[in-house]
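Next up: just one chain, as C-alpha cells, the form predicted alone.
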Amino acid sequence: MCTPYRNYYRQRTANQWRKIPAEQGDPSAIRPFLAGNWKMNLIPLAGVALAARIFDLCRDVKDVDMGFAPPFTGLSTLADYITPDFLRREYGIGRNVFLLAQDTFFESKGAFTGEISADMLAAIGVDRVIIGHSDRRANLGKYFGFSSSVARRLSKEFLTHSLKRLALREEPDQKVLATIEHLLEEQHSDVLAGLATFLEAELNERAGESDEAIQRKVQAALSNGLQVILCCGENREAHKMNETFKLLERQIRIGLEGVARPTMSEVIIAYEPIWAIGEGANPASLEQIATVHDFIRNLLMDLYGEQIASRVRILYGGNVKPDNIVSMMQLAGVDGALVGGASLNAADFAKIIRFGLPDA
C-alpha cells in the first residue's frame, strides 16, 4: 500500500495503478472526496448544527472535498448556511464543500407525486446527486409491499378469479389459460405454495430501482448541471457466488450509457457492497476493496481511455470509520468514501475528513 496522500496524481505502469504525491492546491491534482450521507435523519436545523461542528473540527482543511447529503427537507437550509464566503470567513474553507442530494427523478415535471426533479435540486444550490444507492437498488421492495403483492397473486382464489376473467376475453392467450389451469390442479397445490414463498423471498431481496431507471436519472442530473455520484455494488448472494465483477460491469455500463467522454469529469463512482453495509456488518477487506476498485477503473479505461480512467474518482462505502479510513486511502484505487452512520457523528466524520492529519 502507498502513503495516504491527500493530493495526488494517478499513473498506470506495468498494468498497475499507483498514486504519486502532488502539492496541496495543485489544480491538476486529484483531491479525495469524503461524503456524508445522512439518509433519513436530522431535521434541517439539526443538520446545520452537525455541519457547523464538523467545520469547526476541520478548520483550514482545503486539500480534500467534503460532501453533505441531508434529506430533501434539509437541502435549502443547509445550502443557505454553506455559502463559500461564509465558510471561508468562519472556518477557512469554502470551495471544497459540496451539497449533495440523496436521489432525484428522471422527469423534469409531471404527475410524479413525491418525486424531486434534477432542475428543482439545481435551483436550490445542490451540487451533486447520489444515484443508485444500495438503499434504493435493494431495499425498496421490502417496504413498499411489492413482493407480498406478487405472492398473493399465486393464491388459488386469485388464480381462479383471474382464470374466469381471462376466459371472458374475445381472444384469450391459451398458453396463459393452460398455465393457470395447470397450477390450480389439486396435485400442484404444494408447488403453488412453494412458488409463492420463493418469489416473495426473492423479490424482497432484489426489488428496487432498475439499472435502466438509474441510467435515466444519471442523464437527467448531468443535463441539469449536477455532478453525479453513481453507486454500484453487489448483494450478499452475488458476493458468495463470485458474481461481483459481472454485476458491477452491468451496473456501470448501463448507468454510464450515453455519458460522453468530456462529461465523465462530472461523474464520481461509489462502490458500496451491500453485504458490508448496516449494523453488525463488516467492511470489505482491503484486498477486496483494492481488487474491485482496480476492476472498476480498468472497466472505465475500456470505456473512456486511460487518461479519463486515471482521474475519475472512485469512492468506497460500507462501514467506513475513523479507524479504517487511513488504510483505505492508502489503496491506489480509492479516492475517498461515501460514509453513512459515521457521518452523523461530528467527531467521527471530522476524523475521516482529516485522515492522515493530526487530530483536531
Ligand code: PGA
Given for the second form:
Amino acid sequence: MCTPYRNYYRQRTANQWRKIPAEQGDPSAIRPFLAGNWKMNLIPLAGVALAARIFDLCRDVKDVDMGFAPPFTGLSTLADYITPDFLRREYGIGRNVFLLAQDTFFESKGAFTGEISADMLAAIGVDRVIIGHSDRRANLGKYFGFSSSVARRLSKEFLTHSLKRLALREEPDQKVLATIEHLLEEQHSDVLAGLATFLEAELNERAGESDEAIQRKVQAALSNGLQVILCCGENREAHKMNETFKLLERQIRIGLEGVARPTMSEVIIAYEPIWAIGEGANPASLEQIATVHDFIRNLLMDLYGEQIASRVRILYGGNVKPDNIVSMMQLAGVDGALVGGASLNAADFAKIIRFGLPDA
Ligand code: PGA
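Next, report the structure of the form predicted in complex with ligand PGA; the form predicted alone has already been given.
First the chain shown before, then all remaining chains and molecules of the complex.
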C-alpha cells in the first residue's frame, strides 16, 4: 500500500478527482482534518487528560488539523488548555488544533431551556461546530419519546377529548373537527390503530432535527464566525433501497442553502452513513466511500463551481480506526475523518492523526 499524502491539492481531469502531493508546509495545500467527536463522554478534566496524551503522541505534527468535540460542559476547560502558545511550547504544535462543539441552536437568545447559541460558543473560544450529526437527525425520537406522544394523540380517548375541547373554541377549525369526527367513526377504528402503530415505529426510527432546522443552525454558526462541520448520511434502509444519493443531495442542498460562495471556505462536510456508525457496525467499503465522496464533490461543483468544490474538505465517519484510516486517506475524495469511539482512546486517535507516519 502506498503512503497517503498528508498535504495535497485536488484536480479534476477526465471527469475524475485526483490528489496531487504538495510540499509540506505549503500554505495553499489542503490539510486533512481529523476530528474526534467525544459525544456524551468524559468530564472536563478527563477530556483535558485525554487531549494531553494525544498531543504527547503527536508532538511536532503540524501538517494536519486536529479537532476535539467534548460535550458542552467540557468546552471551556479544554479551551483554556489548548491555547496555541502553550501547545507550541509544550508539544511543538498549535494553530492546527481546533475546539469543536457537538451542536448549537439557531436562535441567539431567549426562552429555549437547555439550548446553547452559536455566539455563546464563539465567546468561549469554540472554532467549529458539528451540525446535523445523525444522533440528532435520527435518534431524538427514540430518546425523547416523540413517537409515544404521537401514538397517544391518535388514541380514541385523546381524539374524543380533543373534539370536545376544540368545539368549545370561539372559531373552531371546521376541517379539523370533521377529520377527527371521521377518524372516530367505528368503521375507522382499525385505520386509526394501524396509523398509530405505523407512526410510532416511524418516529422511533427517524424523528429528529429536520433539514430546515439544520440549515438555520448552519446560518447561525457561520454568522457568528464559527466554522461548520455539516454531517450527512443515509440510514440502512435508504442504503438498501439505493436511495443514498437522493437523500444526501437533499440533506446537502437544504443544509447549505443561503451559504454564499466565499463562505464555503468555512464549511466542512462529513459523510457518515448511519449503518456504519458505532460499536458492532462495520465501516463503509472503500468503494462506497469513494463513490459517495465523489458524488458529494460533484454536487458541490454544481452548486459552487469546480474551484471551490476541489477545496472543500469532505470527511468520512463511521468506524474509522487506526487500521483503516490509511486506506481511506488514499482515496481522492477523502480529506479526513470524524471519529467517534476511537477518538476516546489516546493511542488510537494519535495513530489516526499520524496516518502514513511512523507510530510515535
Ligand atoms: P464511530 O462514530 O467512529 O464510533 O463509528 C462516528 C460518529 O458518530 O461520528
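Note that the rigid core is defined as the largest set of C-alphas that superpose within 1.5 Å between two forms. Positions refer to the first chain, counted from 1. What you are looking at is a predicted structure, and each value in this text was computed from that prediction instead of being measured.
**Item:** Rigid-core frame, C-alpha of residue 225, shift of 2 angstroms or more between these two forms
**Value:** Result for residue 225: no, shift under 2 Å.
* Asked: Core-aligned, is the CA shift for residue 182 between these two forms 2 angstroms or more?
  -> After core superposition, the C-alpha of residue 182 moves 2 Å or more between these two forms.
- Query: Any CA movement of 2 Å or more for residue 92 between these two forms, core superposed?
  - Reply: After core superposition, the C-alpha of residue 92 moves less than 2 Å between these two forms.
- Message: Core superposed first, then measure: what is the displacement of the CA of residue 155 between these two forms, in Å?
- Response: Core-aligned C-alpha shift comes out at 2.4 Å.
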